[in-house]
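What follows is a single chain, given as C-alpha cells, in the form predicted alone.
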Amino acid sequence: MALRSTGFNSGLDIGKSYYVATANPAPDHPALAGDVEADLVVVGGGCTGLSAALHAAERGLKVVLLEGGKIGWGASGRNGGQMIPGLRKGAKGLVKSFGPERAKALFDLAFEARGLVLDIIERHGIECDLRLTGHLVGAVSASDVRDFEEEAECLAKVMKFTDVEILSSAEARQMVDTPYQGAVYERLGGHMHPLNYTLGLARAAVGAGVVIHENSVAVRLEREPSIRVFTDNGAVRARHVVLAGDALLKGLEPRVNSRIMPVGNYIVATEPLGERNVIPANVAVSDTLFVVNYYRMSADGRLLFGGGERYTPSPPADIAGFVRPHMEKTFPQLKGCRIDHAWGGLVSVTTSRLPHIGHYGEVYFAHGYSGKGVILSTLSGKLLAEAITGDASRLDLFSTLTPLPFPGGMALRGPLYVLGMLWYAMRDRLRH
C-alpha cells in the first residue's frame, strides 16, 4: 500500500501500523483538481463516508467523496479493530434516560450495525481476519461484576437480548490469561482488521459508481445558494453534503464541531507470541476502566494492545513506551515482549457518550461514536443515505439523541476536558 503522505494526520505515525503493514493492495485515488458537481459530496474516507457514499450510489446518486489523507488514514483504519455491537452507554443507562420503550427501540437500530457488517463483507468478499468469536469486558473490581450483573437483567428484561453470559474469576481466566474479578462474555462481538474492511468498502461504494478522490483537504463549506466544498486545487458542488471526518472534521461546521472532543488514543503490536498467547478464546477484550484497555489476538499471533488516552494534541514521543506500562501491567507474563508496530489515531467522544448523528439543511453528519464506531459508523453512513433519500425515519431516532456541546465552546472545552480526564484517571489508578 502506498505510503505517500501529505502531511495530514500526521505525526501519529499511521506508517508504522500492524495494519498497514498487512494491508490488502488498494489502488490510488487522484486528488482533486477543478470544479466538479455531484448530487452528494461527501467529507472524509472512513467507514462513515464510505457506507453514506456507497449506500446513496446504490439508491442511484452521483456521489464525490473527499479524503484528506489516504482511504482509511483516519480512525477507521487505525482502530482496535474490537466489534462490540450496540451503543457506548449500555441498557441500563439507556433505560435511565429515555425510558424502556425509547431505550429498546435505540438498543435495536445500533445492534443492526453487526448485521449490516457481516452483510456488506459477504457480499463484496472483503478480507479482513474476520472473527465472531465474542467480546469480554473484564471486571477490574468486584462491583464491577454486580454492575454486569445489573445489566444482564436489563438487557434480558427490557431489550429481550440474552446473548450475554456472566462468568467468574475462573472462567474468564481461562479465555484471557489476566486475573479479572469476573467478567461478561457477550457471545455476538468479535473482531477483524479495519483497515482491510474500511479498504474492501471503498472497493465496494467504486464499483457502485462512487467518485474518490485522495489526498484532498476540504478547507471551507459554502452553504447559499448551494452546497460547495472546497479543497486547495477545486471544489465540489452538490444538493447534499456529508460531513464524516470524525475527530479530523477541523472547522467546516463549528455547530457540528463543538459537540465532539478529539482524543488521542494508541495500540502497539507486539512480536508473534507462539506459545504465550495469552487469550486462548481468541476473543476481543476490553476493561472496566474509564480510561480503558482493549485488546485482541491478530490473525498471526500477536497481541493488538491499546491503553492509555492522551488529552493534548500531540502524540507521545515513544508511543511504544506510552503503551508499553499498562500491557506489562495487565500481562506481567509478556515483560519485555518485543513490539514490533506502534500506532496512534484520534477518535471522537461527546459529552454524553453517545454519538452524533444528524442534520442541518442539506448537511448531514455522523461522529463521537466514544469508542464504538468500529461497526456503528457504517451502519450511520447507511441512515444518513436513507435520510438524504427520503427517508429519514430511522435517522430521526438517533438524531434525538443530540450531546451537549463541550463546555467553554471551541476554546476551552480541550482544557476542561483535561482536567476531567485527568481525574477519572486518578480514580481508575486508584481501583486497579
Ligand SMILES: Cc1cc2nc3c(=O)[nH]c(=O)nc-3n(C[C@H](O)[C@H](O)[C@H](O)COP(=O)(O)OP(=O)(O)OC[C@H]3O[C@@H](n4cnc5c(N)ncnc54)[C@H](O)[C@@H]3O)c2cc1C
The other form holds:
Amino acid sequence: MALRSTGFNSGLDIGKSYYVATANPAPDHPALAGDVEADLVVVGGGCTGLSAALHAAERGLKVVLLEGGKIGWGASGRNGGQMIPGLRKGAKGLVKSFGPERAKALFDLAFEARGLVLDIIERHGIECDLRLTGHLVGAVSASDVRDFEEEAECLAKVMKFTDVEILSSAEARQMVDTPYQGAVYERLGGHMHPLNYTLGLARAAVGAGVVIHENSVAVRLEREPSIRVFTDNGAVRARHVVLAGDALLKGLEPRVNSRIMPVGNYIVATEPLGERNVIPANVAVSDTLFVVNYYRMSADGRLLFGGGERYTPSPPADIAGFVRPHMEKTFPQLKGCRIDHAWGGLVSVTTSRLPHIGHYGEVYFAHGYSGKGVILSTLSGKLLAEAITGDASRLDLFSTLTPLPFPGGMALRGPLYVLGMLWYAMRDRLRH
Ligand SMILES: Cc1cc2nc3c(=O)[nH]c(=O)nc-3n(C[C@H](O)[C@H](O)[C@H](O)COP(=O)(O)OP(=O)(O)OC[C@H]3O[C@@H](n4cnc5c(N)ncnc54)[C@H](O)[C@@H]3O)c2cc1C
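What would the structure be for the form predicted together with the named molecule, given that what you showed me was the form predicted alone?
Then the entire complex follows, led off by the chain already shown.
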C-alpha cells in the first residue's frame, strides 16, 4: 500500500510507523471523479466509518465511502493497538453522572464492542496479531491503588462485572518489568495491529458492496434539498451521511467539530528486544498519569511505547527524541536501545471524556473516544448503521451523552485547553 503524506494530515509521519512497515497487502481505491448517488455517504476511512459502511451495506444500503488520505490514515491506523473494553470514564464516574441503572446500560453497551470486534476478525479472517492477553493499568502512586479497589467494587456491585483483579506491586512486576505501586489487571483486554485490522475491515466492507474512494477529501456538505458531499473532483448525493472524520474532520460540520479537541500523541517502536523483553505477560499496559504512558510488545518482539502529548498542531521535529525520555523513565534498562520507528497521530478528546455520537437529521456522526476508540469505534459504526436503517434505540443511549463544547468556542478552545492540560502535565511530573 502506498501510505505517504499527500498534504492531507501530513506531518505526523505515518509513513514511518511500524504499522505501515508491517501492513498486509491492500488494494488502492480510486479517487472520486464526477457525481454519483447512494443511500449513504460516509466521510472517513477509519474504524468508525468503515464499520458504519460495512453494517449499512449488510443491511442492504448502497454505500459510498470517501477517505481524504488512505484507509487507516487517521488514528485507526496509527494507535497503540490496546483493546480496552469499556469507556474512558470508569464505572464510578458513570454511576456518579448517570445513576446506577443508566450507568450499567451504558457499560453493557460499550462492552459489546469487544465481542463485535472479535466476531468481525473471525468472520472475515483478519490477520492482525490479535493477542487476548489482558490489559494492565500500573499505579504510579499508592492512592491510585485505593482508586482501583473502589472501582473494582463498583464494577462488581453495579455492573455485575468481576473480570478485574487488583495486583500487588510484586505481582504486577511479574507481568511487566517496571516498579508500579500496584496494578489492576483487566482480563478481557488485549492488543492487536490496528492498521491491519482497519485494512481487514475495509476488505470486509468492499466485500459487502461498499465503494471506497481514497484521496478524496470531503470539502463541503450540503444538507438541502438533499445531502450532497463534495470533493474537489466530484460529489455524492445520498439520503444520509455519516461523518466519521474524528480529529481530522475540521470545518465540515461545526456543530459536530466544536465538541472535540485534537491532541497530538506520539509512539515509538524499538528494535526487536529478544531476551530484554520487558513485558513477560505480553499484556497491554498503561499507567495512571494524566498524560498517560501506554505500551505493549509487537508480534516481532519490539516495545511499542506511546508517551507524551502536544497541544500545538505541529508535531515535534524529532518524534523519537520526544518519546524516548518517557520510555526510559519507565524502563531504565532500555536506555540507549535503538528506535526503529517513530510516528504520531491525533487523539480527539471531549470535555466529558465520553464519545460524542448522534445525529442532526440525516447527518450522523461518532467521534471523541478520548483515547479509548480502538474497539469502541467499530461498535459506534454499527450503532450508526442500525439507526440509519430504522432502529435508533441503542444509538440513542449514547446520543443523550452529548458532551459540552470546549469553552472559548472554535477560536479560543485551543489556548484555554492548553492551559488546563499544562497544569495536569505539571501535576504528573510532581507525582512521578
Ligand atoms: C497515537 C494514538 C494512539 C492511540 N492509542 C489507542 C489505544 O491504544 N487504544 C484505544 O482504545 N484508542 C487509542 N487511540 C484512539 C483511537 O485510535 C481512535 O479513537 C479511533 O481510531 C478513532 O477511529 P475513527 O475511525 O473514528 O477515526 P480515524 O481513524 O481518525 O478515521 C478518520 C478518517 O477520516 C478521514 N477524514 C477526516 N476528515 C475527512 C474529510 N473531510 N474527507 C475525507 N476523509 C476525512 C481521515 O483521513 C481518517 O482516515 C489512539 C489514538 C492515537 C492518535
